[in-house]
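Have a look below at one chain only, the form predicted on its own, in structure tokens format.
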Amino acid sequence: MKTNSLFNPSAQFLLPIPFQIKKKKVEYPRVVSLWLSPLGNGELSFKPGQFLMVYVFGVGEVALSIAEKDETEESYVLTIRSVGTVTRALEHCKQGDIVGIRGPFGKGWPLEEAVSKDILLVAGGIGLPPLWSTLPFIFKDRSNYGEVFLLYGARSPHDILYKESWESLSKQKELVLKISVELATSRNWNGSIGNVISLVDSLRFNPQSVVAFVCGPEPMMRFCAYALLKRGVAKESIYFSMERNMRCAIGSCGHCQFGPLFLCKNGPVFSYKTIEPFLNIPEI
């Protein structure tokens, strides 16, 4: 399929392209997944961890990570938590509605750094979609990597994303999958209880040969880094996907400035070594 030139940042990167909502799924209250298809010809070429600017006409624009490309539906899947005006509008969009898309933008997960090494994916809550997008790329070139671990922490069994996919994913022999929830009873959950950091602590891996990709609330990511550092993982081998209020997505407006960095242009994925000096600075 021909790549749409309008997705080229050197072209009209500020002009939203119309996409239609082909399918909508409520993951759990206030969190929905949308399947978006371009109205015209073209394919959205992206790297796992990159993000799109999604424009709700008459309301505003918001940055959202790409969760996956659904080849069956010929759509791109975005998962949204309703926390503001634009995301609330997206939550209430209907199948057939049109939104504007710019992007993809930013630097994604450095899978090339993980070649011949183990990959540790650690997701907390709504931080799962940016890591979910790595799985097809990893499985496509599975022989390039050592062991692959996916650790996911959710608040409760009701807050687990993509529930219909976990059973098939758990049957993947080449993936070590662990899920933990913080709040559960024996009636609704028979798995691990606790935060996702406890899963990191219980895992066996060679710290000298692992690359960790982490996404979730910033405190969770910081404590995950502490746990990994304690295990002997190098700062250069730990990567975070950061979130801030992105507007222009090209590093011009300054809304997502983080110290000397712009999350939209220099990130949103950074090595822990790069961003550690700025993580504990108030109001940065």
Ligand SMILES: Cc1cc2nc3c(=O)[nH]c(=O)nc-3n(C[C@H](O)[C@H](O)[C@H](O)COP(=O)(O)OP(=O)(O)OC[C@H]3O[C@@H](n4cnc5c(N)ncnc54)[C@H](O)[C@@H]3O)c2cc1C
Contents of the next structure:
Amino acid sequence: MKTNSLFNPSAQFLLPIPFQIKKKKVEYPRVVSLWLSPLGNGELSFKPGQFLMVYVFGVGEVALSIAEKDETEESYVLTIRSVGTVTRALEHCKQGDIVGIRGPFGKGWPLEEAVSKDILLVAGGIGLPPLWSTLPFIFKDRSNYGEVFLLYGARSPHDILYKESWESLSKQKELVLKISVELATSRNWNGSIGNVISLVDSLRFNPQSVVAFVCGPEPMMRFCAYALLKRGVAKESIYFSMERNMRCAIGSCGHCQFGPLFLCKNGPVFSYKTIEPFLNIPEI
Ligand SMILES: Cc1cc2nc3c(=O)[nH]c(=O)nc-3n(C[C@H](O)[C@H](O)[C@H](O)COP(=O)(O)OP(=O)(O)OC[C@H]3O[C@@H](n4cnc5c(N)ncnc54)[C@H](O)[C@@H]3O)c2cc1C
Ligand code: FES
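Based on the form predicted on its own presented above, generate the structure block for the form predicted in complex with the ligand.
Full complex below, order starting with the chain above.
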């Protein structure tokens, strides 16, 4: 892949660029990963935690996190849970289909804040993809960080994303990896049972030197913050990746407004200290 920018900078954020679906994988029922490759030359430069607007022609556009860049396939991997009109259309896309891409958008995870500190990545369910994208960036500069923990909670052993990658990841000496499932029988699972917060509770770390990146359903993120606060982690060291419906993704339409913040422009990653005042307001 050449290194020139894929997008005309003046139109980059408004005009969808055609990408082809190079590969598709069903992770588990109603959740698929798509490998998207640009039709032209060039590449997407992105920060972990940033998102793309993916346009299914004739159907609509949705925000999706970039899970990883697959160098071998020269593709960007997105993982999609089918919940509505556009995500259902993406679930049923075939290899070779073309979609439109805008972006990348948003601020992403503040990895620079974590330099010289321990990193705690906490993912629930389909919240894993934006955290998954941090791993190559962390391992590229591994000596910059202290201990790295990845805690992942899934509903059941069948609902674990990226199953083929966990074995090699678990052999990484420089990563403490823990997976927990909520529902399991002894026949299909011999790991932890419970929600991901129980993994946080059982983890040994120094609360003064940890930065936590959390993504998952909103209640899970809140309970995770409560568990971390109880352990003495500062509010400004806990980050959430938030989800709201997006339209323009450039801070113009107001669809993603969250109190005084626009998720697309000011987020989607926010420190808990920044968003805490707005989390309990039901209208937003
Ligand atoms: C920054 C950002 C990153 C995201 N990254 C990902 C990602 O990597 N993978 C992914 O699968 N999704 C991701 N999402 C969520 C995704 O954008 C929505 O699921 C999508 O917009 C739904 O659009 P739709 O047209 O399929 O559903 P719609 O037709 O708009 O909605 C249909 C129904 O589904 C409900 N619904 C909508 N969104 C969700 C949701 N997220 N969860 C549960 N129910 C919902 C609606 O309330 C409605 O009842 C992200 C969202 C944001 C803001
Ligand atoms: S999506 Fe339009 S302002 Fe954020």
